[in-house]
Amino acid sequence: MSALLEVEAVTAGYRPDLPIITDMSVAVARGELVTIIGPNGAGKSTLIKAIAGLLKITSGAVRLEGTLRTNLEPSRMADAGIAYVPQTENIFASLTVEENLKVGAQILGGRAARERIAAAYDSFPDLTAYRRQKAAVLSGGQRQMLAVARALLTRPHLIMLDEPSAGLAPKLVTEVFQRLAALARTGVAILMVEQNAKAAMAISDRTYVLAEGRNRLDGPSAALIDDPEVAAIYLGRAGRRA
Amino acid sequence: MLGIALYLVFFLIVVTIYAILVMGLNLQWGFTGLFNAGVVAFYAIGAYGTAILIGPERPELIGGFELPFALGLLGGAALAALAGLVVALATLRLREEYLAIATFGIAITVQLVALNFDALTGGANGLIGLPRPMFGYFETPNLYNVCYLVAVLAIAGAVYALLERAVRSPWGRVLRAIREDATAARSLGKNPTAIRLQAFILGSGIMGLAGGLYVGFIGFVSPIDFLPILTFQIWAMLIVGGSGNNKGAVLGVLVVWGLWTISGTLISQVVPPSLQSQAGAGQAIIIGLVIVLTLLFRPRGLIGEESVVSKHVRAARVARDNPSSS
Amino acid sequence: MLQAIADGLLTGAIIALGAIGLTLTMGILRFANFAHAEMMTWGAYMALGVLTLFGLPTAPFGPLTFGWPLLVATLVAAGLTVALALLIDRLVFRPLRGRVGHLTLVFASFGVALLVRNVVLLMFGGRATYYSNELQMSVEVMDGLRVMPDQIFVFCFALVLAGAVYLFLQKTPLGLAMRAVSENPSLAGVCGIRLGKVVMWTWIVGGSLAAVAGVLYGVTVQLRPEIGFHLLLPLFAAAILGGVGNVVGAVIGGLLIGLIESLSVLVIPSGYKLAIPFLVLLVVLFVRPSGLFRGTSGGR
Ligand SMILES: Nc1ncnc2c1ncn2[C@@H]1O[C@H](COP(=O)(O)OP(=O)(O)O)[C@@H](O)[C@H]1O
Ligand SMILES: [Mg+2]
């Protein structure tokens, strides 16, 4: 089986001699929704800054759809079909709400940005009301909202998403969850680094559970949902440094 | 033969009392990572401090002390100190660049006060005919300094050991760690701010004492030599040599000056006096040109400083990657 | 006094001008370079070079000094300017840039600023030269206020230059692209903006803007291979004062510049003018280290 992303064995850090993760290697297949957990500090985001073309990756590989697309720069892995929406400053709070949206679509050009912005308000209709306002004035969850919508605009293969239900009311983080899965289900692969793990899990096909720049699980949400060795992991390491 | 040993004497106060500058740079960018535009006017300062301190009274001008030679040094050290502690206190909590651009606007400052407030300064044509530290007794000028060179070199390594050891105590160590990352060595409760301060303050002193100590020598300060020029010179030394090395500062002194001193001699010689201004504007090129590509090509200078996480660094990483709260 | 307010505004025009272009690369770029006021020298001196070079006549038009000559001049040092600015990107920010930290950037640039200063020392001499030897009556345009029609034609055309930047910025994809990445590079980047492209309009931005502050520099005052040194502090307080980043701030710190530092000569010697810009920035970074108006987060 070939996975729609493949990433092999990557080594990334954010400074060449200080390496965050070690030997990474995550799959990811068209129309699946993987997860991924582990404790604070264990290299998830790091991980999809890697993948997103943010980190420099000092060995290992990464593959979109066959093609070895290690190291682009984030732009170009953008065009590859790769879209991230960060876990933190994640829109343009300086842009308005419409702006941000031009800038998401602005690789396709003219008329399909056009239509495609205009598509996205129907789909996040919360946000039309803010079209001409600095995004700066939104709340968490429209935030959030706005991000992802954003990151939807080119029709990504791939969306990664770290942490998107983070700060959100719970409502809100099962109305997210519920969005991820139908779009998966359009044949979207999904990436998604998620604190809240049992409610992520519940929703996902597979899972990697990831502690100290490493891997450490990996399986369908399934199996893993009730495995004590993933609460090991989390606990374990909290006991042993408290 | 006797004239080359003069010169050189004269060529190595000069040298030494630039190491000191240098050294003082070194403490700022080399081991806290602070940039520092305005090394001249630190230097001025510390020069003007002493010479107003140790000065003559005379009617016309405001000082004149007539302080002993080794208070006026430490009052023009303190006095640059002070100038030192007033742009770093505007803007170390800001952005790094802030810094720069203030110590910039200093060397600017400094110099149209040399230039202008004739009262204090003597305008253009600067205060001359100060006291030499204990020139009665020395019998020749020749002998006076040879005998003043061997006085710098001693403060030169006096403060060499000052900072070697500076740098090796605990303070030291929270210093570099602050330059490799502020955020880990504030999470271990060190406050980097403060510290900065302290490591500019001091850095600025030294150049204020350098300063001082070139009054001493000549005898008299005027704004010629006082020049922006100085601090691409001093810097141009610093990374030549290595910052955050000592010995590769004063290797990088001999080096620098000695270039332009040698390009000095060489163009006065081709050039004709009517491009005077633009023979300079060749010598100053050659300063860029060993800045950029220096920092291009050899970017840990002559020397280089070792390239060591330190302790604390690391241990701060461990402690925010494990939080004991969780 | 009016005069002095006069005065002020027309060289806070200037000043407004090199600062928009050194906003933009603190905001984009990300750090402070010391050499952008060089390219302001630059583009002056490129002017006087291209019109002695080729024998240019002065042909001045209507009350002004100048005429279309200049005007083709200050195109070709604009361009001048902006292919300096690239080269300097290419062989020096380009291969440090990610490599060191931001301050190494920021030392690279004094060296380059030193390097700029002297080759057009080198090149043009150091006497202060005019591009014109046209005498110029000053009109009194009020009781007390004298001004030249070259002033006014310079304040003029600096304001509408700087709004033709605004409306680049605000209505063109470009534009918003660079305000894109002036925010947060990275998010940029991930959203498909190539930011070789933005570096590379910000340099030809900035460059020919500060080329033409140069020109109206010379035109109003005198050419002097010092003017970026003199000029580089009042942009810095400028664009600070403004908020970094914002192209509007940046217009009106240097308007403001401009005005205090006439109008200061009122109270103390004119000698010490330069060092005006400092304190008002000393005060600025003491009070309001943030700006007047919001910058970017570059601007942090
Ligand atoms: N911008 C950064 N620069 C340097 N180190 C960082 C940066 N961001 C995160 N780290 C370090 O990388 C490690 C992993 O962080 P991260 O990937 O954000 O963890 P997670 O997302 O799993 O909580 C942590 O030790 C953190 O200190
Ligand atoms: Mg994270």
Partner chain sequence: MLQAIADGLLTGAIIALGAIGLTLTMGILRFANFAHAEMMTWGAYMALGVLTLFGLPTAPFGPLTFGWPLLVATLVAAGLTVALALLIDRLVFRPLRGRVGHLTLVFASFGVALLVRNVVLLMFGGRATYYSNELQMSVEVMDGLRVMPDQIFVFCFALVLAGAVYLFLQKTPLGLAMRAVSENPSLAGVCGIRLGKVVMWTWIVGGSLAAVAGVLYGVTVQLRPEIGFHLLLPLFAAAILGGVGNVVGAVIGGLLIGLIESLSVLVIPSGYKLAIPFLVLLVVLFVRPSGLFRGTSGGR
Given for the second form:
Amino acid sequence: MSALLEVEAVTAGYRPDLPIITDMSVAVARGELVTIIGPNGAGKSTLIKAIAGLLKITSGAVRLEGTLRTNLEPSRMADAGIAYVPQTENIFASLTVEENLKVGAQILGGRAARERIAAAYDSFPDLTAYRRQKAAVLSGGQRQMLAVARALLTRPHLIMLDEPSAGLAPKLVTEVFQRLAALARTGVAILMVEQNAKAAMAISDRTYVLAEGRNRLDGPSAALIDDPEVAAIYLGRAGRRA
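Switch from the form predicted in complex with the partner chain to the form predicted on its own and print that structure.
Single chain only below; no partners, no other molecules.
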């Protein structure tokens, strides 16, 4: 399966002289759901922020559909077809659900925006009943669905999510993950950072395990979900295959 996104030996961080991730490589194919897991401080969020253009990449390359996209401004990465949903502050709580979607669709223009917003309600029907209400009243799971729905309005090739299950009750985690799995089946590529490792691996095609800013293990999620080496990495032991 050819890669839609190719991240090759990327080193990045918040300061050029203090990298958080080193020689990190990740690939995501069209319609594939890929999960990045690892202990706290492993560099998971740093990686997707660097891909999105929010952090400076000091070495390595990011390619989308074979075209070099390293260190583009976030707006240009969005134009290239990459949508990024942060862990927090990913919706406008003071705006209504409808207004949130209109903000996401504002670059599309009148008819296209209306059609995409209508399609968003079809894809995320739980939002329909709240369309005229402030987004602040939504549950945690509904907020995540709104954030994803808004990100999808421009029909990106790839959507990246940072901890979509953070703070959610187990039932809502299941619901959000089921929505993401269904979304991948429509052909959208998904790259997801998650702390809820087993739940995320259960719905993903492949998994990367990070520790101390480096790739430690990767492979099909079904093969890694019960691998003791993954547990060893979480506990701080690099293990035989690292």
